[in-house]
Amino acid sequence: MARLWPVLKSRISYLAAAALLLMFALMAIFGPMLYPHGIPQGSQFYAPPSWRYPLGTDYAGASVLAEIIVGSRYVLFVAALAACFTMAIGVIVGLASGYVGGLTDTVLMRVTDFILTIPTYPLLIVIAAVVKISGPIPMAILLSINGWGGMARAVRSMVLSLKRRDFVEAARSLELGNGHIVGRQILPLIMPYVIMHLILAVTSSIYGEVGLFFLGLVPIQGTNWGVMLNFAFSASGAIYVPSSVFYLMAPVGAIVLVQIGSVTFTKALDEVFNPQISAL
């Protein structure tokens, strides 16, 4: 990671993406303490942007910016947790399938193929409609149910290639054991790929999470970006109020900014882990 800073400095887009992601992370951690959410007495409904309310107010007179900041904590925490679950399952399945081989490989890949054939969002909608999800951990587990298939296949392919390399054969000849070979010889070489896709998995989890709240399939337990969209379209009638445009667009804008930052920062990481790319 010593090359990260030089790569970020090489392009303003990389530096801006890193700053954007850092801003959202700090906003989720410290924002609710520094910018508390509340409804000041006498505040105007759907007020336009002003110095006091940079993004205007919502249907109850609360600051839209405050809702975005406060709501970012739940959204980003659940998305990060879901991404970690997704990557962990994918890496474990891929390692076991590629390294052990044989019947284990066949069974795990058939399960993976089945997972990959199931449409993600219809499955999430059905499960959320049947099982009432409450709390960030169950939500993260739900979001990671079938997102790991692609990672499992990619890791398996890398392991199949790596386990034939000379350094792995040398480790086997020294009888170092499968745990040592996988943990010390193979896993470090696939971690750059996992780290890059972990960041992208966060944005995918945000889409699923916000979508479930928007559809009203998850019990509302506070303010977050999905709840804002749900209220804007179904509860508050914001779509019929011209001055509510910021209440409608603020959560969408936040999601888009996270997506842009994630994709661009992943490109920077790709240059860090694959220096030959920057020479092209």
Given for the second form:
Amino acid sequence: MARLWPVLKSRISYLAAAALLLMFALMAIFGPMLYPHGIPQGSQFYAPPSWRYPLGTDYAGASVLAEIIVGSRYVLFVAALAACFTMAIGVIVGLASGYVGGLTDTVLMRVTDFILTIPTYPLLIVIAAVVKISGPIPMAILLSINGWGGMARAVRSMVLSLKRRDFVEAARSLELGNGHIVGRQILPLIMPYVIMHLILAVTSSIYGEVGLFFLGLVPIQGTNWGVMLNFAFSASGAIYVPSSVFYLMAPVGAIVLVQIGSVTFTKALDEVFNPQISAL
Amino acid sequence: MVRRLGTAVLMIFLVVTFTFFLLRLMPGNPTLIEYHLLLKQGDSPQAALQYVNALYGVNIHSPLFLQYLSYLGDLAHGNLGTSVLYPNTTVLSLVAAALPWTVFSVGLALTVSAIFGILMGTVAGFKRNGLVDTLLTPVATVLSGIPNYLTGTVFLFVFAVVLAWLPQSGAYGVGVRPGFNVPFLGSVFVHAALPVVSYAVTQFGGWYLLMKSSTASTLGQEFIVGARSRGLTSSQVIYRYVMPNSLLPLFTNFVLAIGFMFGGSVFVESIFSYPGLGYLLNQAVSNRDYSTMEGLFLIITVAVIVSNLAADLAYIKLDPRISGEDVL
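For the form predicted in complex with its partner chain instead of the form predicted on its own, what are the coordinates?
What follows is the entire complex, opening with the chain shown before.
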């Protein structure tokens, strides 16, 4: 952590990315509190931006900025939860597969290959159509259902190479126990990689999540960015009205900003964890 | 080789089994829900059973294992059941009608994005920190991560609604007669333009970044230094030595992308109401047409598995340095 600040300071884009992510996090945590009486309603539909409605109003005259802010909590909370699930499954499967080896390895890797082969979106869509998804936790579980394969493979190959290092051999000859070796010797060396990919996993969870809401495949509760896109296409027909530009582009812009922030911040983390790479 | 083939067949079998049980064992089993709904509406158990049977091709009172066997038997005969959404139409014929549109649009997008990405990526990898590298690398990094439903939404809004240059939906105009004639083909390309560009823009970033890093790593190899020291010009080195070697690792990605774009077509085709596999899947899901949904999911997944297999097998042929044993 102490090395993070100098790296962030070294480039303005890193600082901007960190600020952007921080802003979205704060927005998700405190944003809904800004609107205790619900989303402000104006009388004009698709009003252009003004002081009262900085991003204009939607098809019913509601403030678009307020919808984005209120909607961020569900989107980001579920995506963060899904990313944690994805990473946890990936790390556990990868550790078990690489460290235990043998039959466990074969079975786990076959399952991983199978998961990696099934195309993500059709799988999410079919499951969402059959199982009633309600609430953030089932949604997060659904989103993490086949994202962990790549992580499991990467962790496995790292464990395989770490297992043969001198310090692990030494720990083993001291009979420190498997729990100690995995938890204290191997896991800390994998963590930087996991943290970097955690942020990228959040963005890919956002895509799946917003996509499912977009197609209207999960029950709609309140507003969020995917619901806004869905309404733009179906209920309100905003997509076919040129004056709806701010309503339509607001969720698109929010998602793209999260994406840019995540990619750039991950690059900064990469420099922190692997200083030799940044020299290239 | 035989083992790889066996794995693919096993995977297809697993997917079939998975799809079958997904629809029947999940807490929200649609056949049972439908059955109980009909009973509540006052249908006799006999009529309700018959209706569900006709709708899903499932006899809910027969043991699951027997249902599974008859399902496998039907599949072996190429019978995917009949659609609920379009009565008297087999799922297979629906798929056959939708498949050409997806193959056409996805294939065109893949080709266009790969060609542009590879050309630009080679230039950027060859001239690090040059004009192309400085300008395109940040753009490609962002594009490669953006989901295609966002580019699709933006393109639909800008080019079909606000500017009204291109049609909003469908695969060809209402007035044209399908066949091998100029108005029809023109209409097909005009209607495919926005979906194709929506895929291609998001795919481009990935190709560009891959090719850039692949070119950069090929440049460091000894045979390139050797070619240069023999006094060959830059373009000779690029076309004869760098490109063939840096393209090789991209080949696998290309074949894999074919499979995965089938899956990604759900969003773009739904946005543009483009009558391909993805649109059909969305229609089936929103209209609770489970037999079509099941059949489509199966076909998309099998396409992915087969393209994985093709990628592995072709790679052995393309790169003599890799023996069959390495891949398998």
